[in-house]
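As a starting point, one isolated chain is supplied in structure tokens, in the form predicted alone.
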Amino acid sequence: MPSARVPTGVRSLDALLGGGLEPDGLTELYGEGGSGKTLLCLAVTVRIALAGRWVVYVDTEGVSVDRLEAMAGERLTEVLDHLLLATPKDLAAQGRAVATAGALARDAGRPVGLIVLDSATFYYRLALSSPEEDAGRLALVRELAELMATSRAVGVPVLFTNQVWRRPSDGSLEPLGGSFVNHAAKTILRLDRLEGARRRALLVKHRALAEASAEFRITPTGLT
């Protein structure tokens, strides 16, 4: 199993992560809308694809093709040639897409360098406070368990984004999904919006690094 971290290409974030994403565990990104979660997923996707490895991207919220093109530039075709995109329309379809992602990563015939689930909790949130809430929670648990097992088995980094809710008592933002989601993720980054294009990443959890933060900036062509 490979031990080297996988760089995101954003220097401040790679320094924060001790070199990049760990290849044998799940990395969770959470934060309010517009904090840069999807853009970071796309930035890593472009980097991995241009290195000649495949990216399996499960998209529940609608990836911006314009953003992807701005990041890839003239090499967009190379990125698309190494991108396997699934767009599930409900929680059951999301589960099937995650299972397919795991099977593809385990298939030695296609070198998968990254799995992205963006966002893991979009359809789960729709099930909250409904008769499907328990089924939705169980489906989310199974998906993350599948991704965790795949990452450990074949050494492929998994990046998933999570939505947030605001705690009534103090107004703080918390990730959806409860304790299992936080337990499944070996690395957790909270992304915060600052002034203008500036964003802050807070390393909330890491199995080897202490809590710390770093800043980055959203540009027309990606992150810097």
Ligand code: ATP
Second form
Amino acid sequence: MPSARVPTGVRSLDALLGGGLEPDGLTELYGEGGSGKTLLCLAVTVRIALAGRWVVYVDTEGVSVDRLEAMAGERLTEVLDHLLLATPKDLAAQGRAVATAGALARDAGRPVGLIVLDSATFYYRLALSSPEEDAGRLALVRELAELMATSRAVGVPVLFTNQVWRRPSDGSLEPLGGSFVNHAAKTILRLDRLEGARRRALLVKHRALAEASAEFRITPTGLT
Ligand code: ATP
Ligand code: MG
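Form predicted in complex with the ligand structure, per the form predicted alone context:
Every component of the complex follows; first up is the chain already shown.
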């Protein structure tokens, strides 16, 4: 029997996802800068932390406490008390952080409710077209495989974000990292900016549901 979905707390997205994040697999968010990937990661983080479970957050972009505070309000301390944050500064450190995330999630002493990797491809992108490119791709593949195994083993949802590149032939936005990344993700949501605070999430891949989309809105205190 499939275990219960983990709601994001954003009603339209949860409806799109058939209830929320799958607890035994990777969910990928990709989209251009400002599309809301980090905000969504933070929104789910706040929700899980306030429910008393731990969140292991691997952050390559510099999450600000201000942004968490905007969502958590006076319960910020409660959120921070349940946050295990790693801020790797290069590819190798990101690999170690992901390994640690897996070990923490498997440690029954501290109930982990979510693993976030935002962004999975920040350092990988920097390595593209450099001598580090192959090592970067290999590291990314290894990390996602490790996260998949952990998620399946302990039933903890993993949310990772991916940046995009523009295909020169038709101008389309494509996720980075090649086919393995999209293969590793059980569910893929593409986020697009609409006008102003409006954003659209397109369900690109899902085990059971057909391609569909939902809209949400960025507000000063999070997503609605
Ligand atoms: P990137 O690929 O650059 O990491 P992203 O998809 O993660 O982008 P978010 O950081 O989630 O995008 O930002 C979504 C929107 O949230 C932005 O358009 C921005 O206007 C808004 N926003 C609200 N509060 C903040 C804040 N404190 N810092 C940055 N952006 C904010
Ligand atoms: Mg971001």
